[in-house]
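Only one chain comes next, encoded as structure tokens, the form predicted on its own.
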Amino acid sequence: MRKLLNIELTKLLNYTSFKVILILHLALFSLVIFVSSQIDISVPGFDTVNFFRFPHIWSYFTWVASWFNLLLAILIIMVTGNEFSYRTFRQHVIDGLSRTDLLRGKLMVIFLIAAYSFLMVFVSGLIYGLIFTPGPGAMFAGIETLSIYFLQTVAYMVIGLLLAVLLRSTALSIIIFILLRFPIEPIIRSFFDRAARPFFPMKSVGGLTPMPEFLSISSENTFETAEGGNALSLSEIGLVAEGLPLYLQVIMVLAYTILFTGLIAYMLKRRNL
């Protein structure tokens, strides 16, 4: 495992585009978070600062970070595409690595990038949360959202890896990945019953970090209902359709990730490198 990790890190650290995309990913996330933190809309009953207070900060930050998962998937496509373009996979097999090792190496890269993204959101959340929250009592409430975001990041990159191995063209794989998110899969979903639409891969992966309840979070308990909910919840007032239970979405995304990984392994074993 250490040998595989050293091989992958050696290639990545000498790949300029890898470093540029990671820096761009960090810069874009940081910029959006900073700019939104400067927007202070405070009227009686509403306060947008609540998005930067524990525990709401975790759902808000993971939602913003999910916008940039596209960059991470593109990064995996570019890295894998280079392996085919420069015959690096073939050379690794000649040097003694198995085809399973090739997949393990790419999965290591995926988990390393996902861990970086996880830490980016976690550290940013702690910094902004401690600045804007009056007390740290609820610091870790809702932090499990970060684990769900980690799964989402891994799933997007596995889909990118699948396309790169299937198509063996960096440009075409990136185009297909972007079009799958919109409009290919949304158009295909439109032909199915509404109840079946959340089960599609891109929909289920994207649904792991839904848009936060902006109105209910900014109003906190000002508009609390008799049942303890918030009268301004977007789902309760019908502005946002209720999705599948979170546990079911997690199971589906895990299943898709395992399935796609199996398909990648099959293609690497059966096709010429």
Contents of the next structure:
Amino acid sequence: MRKLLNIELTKLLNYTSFKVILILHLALFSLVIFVSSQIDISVPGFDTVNFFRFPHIWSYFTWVASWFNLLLAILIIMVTGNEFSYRTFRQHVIDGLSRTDLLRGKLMVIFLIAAYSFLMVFVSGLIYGLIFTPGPGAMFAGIETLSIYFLQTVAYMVIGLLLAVLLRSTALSIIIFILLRFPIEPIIRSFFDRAARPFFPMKSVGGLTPMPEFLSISSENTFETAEGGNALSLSEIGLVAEGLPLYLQVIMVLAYTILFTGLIAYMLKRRNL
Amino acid sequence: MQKILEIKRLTKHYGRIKAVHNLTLEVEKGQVFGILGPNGSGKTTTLSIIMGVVHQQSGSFSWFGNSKSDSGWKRDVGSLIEVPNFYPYLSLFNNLKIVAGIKELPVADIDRVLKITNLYSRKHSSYSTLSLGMKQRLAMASVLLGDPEVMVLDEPTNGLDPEGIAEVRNIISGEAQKGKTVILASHILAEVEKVCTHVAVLKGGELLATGRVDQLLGGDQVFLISAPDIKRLEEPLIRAGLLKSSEMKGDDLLITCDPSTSSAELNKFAFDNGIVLSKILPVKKSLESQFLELVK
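Can you give me the structure for the form predicted in complex with its partner chain, which would complement the form predicted on its own we have just seen?
Full complex below, order starting with the chain above.
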């Protein structure tokens, strides 16, 4: 395991494009967070500063971070596409890696990137939360959103890896990945029954970090909602489509991730390199 | 002799094209084994199969008589198949570090192989800045990494200048002298003739001939002889049963005799028949003519 990690790190840490995209990802997220923290829309009973207070900050930050998941998928597609275009996967097998090792190495890269983005949201969440929350807030309430975000990034990158291994071309994989999110999968979804639609991979992965309940958060009545359930949620007033319960989505995304990883392993095993 | 590589009835077809067909080969320890064939004869496919990057349709192969584990044997086999495959954005050192990592070799060995291949001064240049010949030499360096028991080389002198070709051949001969086994695929006859002890000739994915290079080269002895009025010698030679065939080459006569015929014998025969030879030149029948006969 350590051997594979060292090999992958040698490839990544000297790869300029990789570092540039990573920095871009970090910069874009920080910028959106910073700018939105400077805009304070406040009317009696409604204040956007609540997004930066514990515990709402976690669902807001993971939602914002999920806008940039495409960049993470592009990262894994790029480094995998390179292995095909430089024919280094082939060379690795000639030099002694097993085909399973090829997959293990790339899964490690996925976990490294996911860990980075997890830390990014976690650290910035702590910083902004501590600045904006008056008094002791429920700091770690709702922190499980972060682990769901982690799962989401892993799942997106596994889909990216699947495309890269299937198509063996960086450019083509990136294009297909983007088009799959919109419009390919939505079009395919529309042919299916309404009840079946949330079960599609891109839809269910994307649904893991839903738009925060703006109305209830900004008017600070979530706790009432949780207890009394009186306040209207975005889906109830029809602003966003009703989704599946979160636990079901998590199970589904886990299943997709395992299924796709199996497919990648099968393709790497069976094909000539 | 210890068997290094055994290939049994190996077959790989790409659609209707027979890349490798029913190929059986054996390579023993210490041999410099040439796989010779024109382009598209299945050399690279064979090497890709035995290195595990292409799946065969049928047949089997085994390294070291299956005495080593699946991942273990590759540490003892340095391999260059087709073109060098490296990361263009990485330095030579980092590229070799990856290979060393895969083979679980000490990083310290990298300097040694870079010096052997004359690339040490470029250690920290990125691979993309190398010339074609240097890239090929780096691939040679990666083959030599860890001082492997066996080297598998596919056209290792591709793209090299004459000096580079000589260097690579020296490296191969040097390794062979150390008792290393070398498997060398090439379409260049002279290369196989110069460095190999054994050869297998492939055409259209099928094995045409295999054996020791000198045996495959053996057979009839050919001489180029010259004298004023050399034509006069032809008849006595035929009558004496010494001559198999003859052909005029300008003023010289090219004669094919029994393998046992020596120059001295021939000279004496000519003198006894009243002809003083002004030239007597044993011609080694080249692998090229042998090869062309075989692949006809």
